[in-house]
Partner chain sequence: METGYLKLFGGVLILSAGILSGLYLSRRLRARTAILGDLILSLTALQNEISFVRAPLGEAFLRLSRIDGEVGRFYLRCHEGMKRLPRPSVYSIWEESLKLMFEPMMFSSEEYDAMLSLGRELGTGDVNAQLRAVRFTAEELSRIRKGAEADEKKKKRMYMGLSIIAAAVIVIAAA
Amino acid sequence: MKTRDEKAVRFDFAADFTAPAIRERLRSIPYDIKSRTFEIRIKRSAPVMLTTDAGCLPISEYAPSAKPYLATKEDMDLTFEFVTGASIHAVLEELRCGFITISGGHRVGVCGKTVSERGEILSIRDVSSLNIRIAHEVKGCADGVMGEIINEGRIRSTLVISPPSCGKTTLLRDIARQLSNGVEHLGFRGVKVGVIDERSEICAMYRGEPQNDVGIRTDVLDLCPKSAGIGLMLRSMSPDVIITDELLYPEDARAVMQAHNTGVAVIASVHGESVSDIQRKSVFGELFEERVFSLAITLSNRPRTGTRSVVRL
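How about this chain only, in the form predicted alone?
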C-alpha cells in the first residue's frame, strides 16, 4: 500500500501546479492532512478548499496559519496555464471531456464557458473552477479477491458493483496490475490485459505512459468510448482479459457481449448497490441472461470505504 508519506508527496507534487499565492498556502497544510486529501478545489472569488475524509472545507479550517484566501482571476489563469503547459491545443481532446491529466496522474476537472458547435463541446474558456484530484493507487487492495477472480488458472468475468467514491476504480487498477504481472502465490502467470480507460482514471495516461502501475502486459486505450474500444482492443491486441470502468449504456453492454462471444474475460464496474439492483436495470438484462459474468464484487462505504463482498453468479 501507499504510505502516508507517499500520499503527502503526491499532494505536494499536485500543489506545484497551482498559482504561487495558492501554492504557498497549500504548503502550510499539516503533513497528516496532506496524506488524507483527495481534492484541491479552486474557484474564482471563493475560498480554496480541500476535500478530505472530514469533508470539503476551506484550507483555513485545516491550517491555522493558512488565512482564508479567495482565489483571484490571476490565480485561475496561472493555474490553468501550469496545468495545460501553456498550450491549450496540446490538451484539447481531454479538455473537451472536462478534465486534463497532468504529470503524476493527477486529474484536473475544469469548469467555465463551453465553446460548442452542433451540440459538440469544442473547448472551455473563461475558466471559473478547477478541481485537482490527487492521484492515488493502493497496491495490494485486490489481494482479497484475486483468489476468486482466478479459478484454476482461468479468469472469471467479474462485475464490480459500487456506489460512487467507494473504491471501484482503485480496485480495478490493482486487479489489472496483478493479472498482468502474475500472482505468484496462486501459481498464476501474467496474461495480456487490455484496459479501455474512457475517463483516463484507471491508468492516468500522460503523454502515452500510464502514471499508475497497471502491469507489464497491459495495453491501454485512453479516452476511448467503451462501445468502440472493446472491439478495437479485440481486433488489435489479442487480450486475454479486458478491463473497463462504469458500464452505463446499451452499447457498452453490447460491446461486453462481443468480448464474451470471442472467449475473452471481462472485468468491469457499474454504479449500483447490489446484484439485485443491477439485475433490475434493463440495459444489463442480456448480460445476466447469457451469464456473461460469473462473479460479482460489491463495494460500499459502510462501515468504511472499501467494504466488500463477493458473490458467485
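Switch from the form predicted alone to the form predicted in complex with its partner chain and give that structure.
A lone chain is what you will see next.
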C-alpha cells in the first residue's frame, strides 16, 4: 500500500470541493495517480477527466474499478456552489478573471453562460466546464539559482523566460520564499519582498492569507494589475525586491522601469523561448537598453518540466 504523500493529500482536499457523485469516484483513484495529477476537469455531459503527465484522460482510464462518469447539471451546480462557498457575490472579482482560488490554493477555472450588465460580468450560470488545478509547491526548486540571484548580499534583477507550463510560477514562488526567509548557506538574511500577484497564482491568496509559503517578509498585492501594483507596493511597503508574473504590456515594462529607478530589484517572468526571443519584442526594448535585468533564467520542459539555464546579461 502506498503512503499518502503530500500531493495525494492535496488532490483529496481539492476533490472535496466536487459534487458527491464525482467526489466518491475521485477518492477511489490510486494514490500514485493522485500525486501525479495537475488538473481535475469536469465538463457537463462529458467524462470526468484527470490531467497527469500521461495526458488528459477519463478517470476510468486511471482506475479500472471506476466506471466512466458523465457529469450532470446537478454535479456542475453543486461543485460550483462548493467552490464559490455558495457566495458568487464574494468571488465576483476573481470570477471576472475566469477563475476562483479556493482554500488550499487550488484554482478553479470556470466556463458557462455569463450574466453581464453594461459590459460588466455579474455572474456565471449554467456552468458548463470546471477545471480544478491542483496547487503544487516545490520547495527548494530555486536552490540551484539562488547563488546567481544573490550576488555578494545584493539581489540581481532577474528575468525568468519560459513557455507556458514549464514551472516559471513555481520557480518565482520559491525565489520569493527564499529571499524572504533568507538563505543560510549563502549567508543571506531575508529581505522585504513585495509580490504583485495579478492572477493570484504565485501566492494563491484565500481570504487574505497566502495558501503557498512565500516567506515571512513577503507582502502581497493580490489580483492587482502590475502597472498599478508596482507603484503602489513601492509607496506603501518599501520592498527590497519586487516579484511579479508574466510581463506582457508596455505599461508593465514602464512599471518595472519605475522600480529599477528607485533602486528596487525586480524578479519577473515573461513568456518566451530564449533571451534573444524576448530582446526582439519591442515592448521590452527599454528594459534591455537600460540594462534593468542582469540575469536571465530560461526554462523549458525538455527533457522535463523545470529544466533551466542561467544567462548573465
